[in-house]
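In the form predicted alone, a lone chain appears below as structure tokens.
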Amino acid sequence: MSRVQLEVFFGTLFVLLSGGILLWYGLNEPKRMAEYELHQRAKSIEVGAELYDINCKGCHGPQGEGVAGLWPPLNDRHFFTNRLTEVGWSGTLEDYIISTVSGGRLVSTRPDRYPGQGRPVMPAWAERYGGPLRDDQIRNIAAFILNWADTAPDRSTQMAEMAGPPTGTDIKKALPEGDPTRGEGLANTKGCVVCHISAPTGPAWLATPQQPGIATRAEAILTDPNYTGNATSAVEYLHESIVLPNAYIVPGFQAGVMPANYGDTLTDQELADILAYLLTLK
């Protein structure tokens, strides 16, 4: 075989091998891309779970179960099957979640079940709207919430299950003895800590180097000439701030942000327990 023939032979062999390799990569590219997207999705859900745990579970529950009468569930069949129709959203559910988390919600869309008609019910979480989260972090939270879609239970019958009659809004009424330990637990399950401990949405409860805890400050507020409520003691002030949150707005905070229906959703014992807990925060 001449030199020319050898060059033609090896050249042809090189072309055939190169084509075969490219063809192999081409045939496997969809599978590789699918595996890459699955990996990225899993990573996004994992990051979103951590962000949800920090920022969202206080109101919507550790497993997205919500708080009956206060905060709607997200891990709920209704949310995945009917929510977009209910609010008239024409985009995807992912876009709806991202939009809602980013800009917050000004009014309740289900005022018969959750408070907030006429006042903000959820603050904005996106940095560009004054919140603490970047856009990529909000997309990760949306991925985590969407991860519940296939297993979400039907919570349509979930209603506030109260252990007694609602306490009402009379801050002078006699309450049973409270348990601060139970009160701390209730402050977590009712979502209070989200705005008063985890984020500065409401007046801070815990003491800091700059100021004492809420129990000590409650006593001082009563001597403030600008105080507009009707309390005459620290415990009455704390009572009033829970069941009549707009009776006095602490300077620097907005009226109407805190739900005004705790008088309808707490029993006397639950309120007494929460007050007992607050009174420990000197």
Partner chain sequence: MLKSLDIQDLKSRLYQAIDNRVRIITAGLNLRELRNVLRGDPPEEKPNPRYKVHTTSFLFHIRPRYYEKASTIFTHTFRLGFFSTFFFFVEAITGIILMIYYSPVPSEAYQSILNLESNVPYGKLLRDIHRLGAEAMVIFVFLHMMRTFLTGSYKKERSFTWFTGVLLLGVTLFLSFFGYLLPWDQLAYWAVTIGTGMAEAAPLFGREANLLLRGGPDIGANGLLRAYLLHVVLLPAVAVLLISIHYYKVSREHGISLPAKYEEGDIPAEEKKNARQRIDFIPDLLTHEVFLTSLGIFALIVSIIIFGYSAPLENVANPQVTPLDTKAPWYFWWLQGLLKLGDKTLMGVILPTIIAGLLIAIPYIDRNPHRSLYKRPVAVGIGILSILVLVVLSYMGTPLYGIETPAATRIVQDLAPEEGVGPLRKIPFDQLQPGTYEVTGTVPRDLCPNLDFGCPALTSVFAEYSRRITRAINDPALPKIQRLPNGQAFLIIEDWQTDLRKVTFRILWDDPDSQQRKTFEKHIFIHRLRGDE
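Can I get the form predicted in complex with the partner chain as well, since the one above is the form predicted alone?
What comes next is one chain alone, with no partners or other molecules.
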């Protein structure tokens, strides 16, 4: 065979082989594309989980359990079955989540259970509404939240079942013995750390190089002539600040920012634990 013939032969062979491989590849394409979409969805959930962990868990809970009386649960059967009808939303649940996360919420839709009037109850998260997140990130968060759909428990009964009667707003009330360790945990799960942070040092009640811990600060405030509340001791002052946050506003802060319903959502024991924890922070 001459060189030309050899080249024609092998050239044809390569073209036929390439064509064959392409055909075989093409037959697998529908399957590959379907898998690719699944993987994409999975990655979207992973990224969403990470974003949720950074941005949302403070209020809605690490597992979407919410905080009774303050922030609604998302990992909740009610959310997946009734929420759209409740607010009269015509689109899909995904659209609803994306819209709510993007634009935030100015007024609570269930003021009886989750108070919020006069100031945004949920901030806007989308960049175009002044938030920190891009649209694709919000889509990822929605994918993560929607992944609860199959397993979400019914939390409507859980919420009614508090471990005991609410503690009320009487700051002179005798409380049971508190456990500082449990108190520290409650500070995280009851939503305190969502607002009371002074990054990067951690919660604002800790001692920093500039000022002592909250227990010492509370004593200092009692001796302040401008103090307008009714507390007579550090523990009473902290108690008052939690259940009646507007009794006295520390200079430099605004009134009405802290939810005033902790008296309704904490039990005596829980409050005692939190106070015990705070009193250890000299």
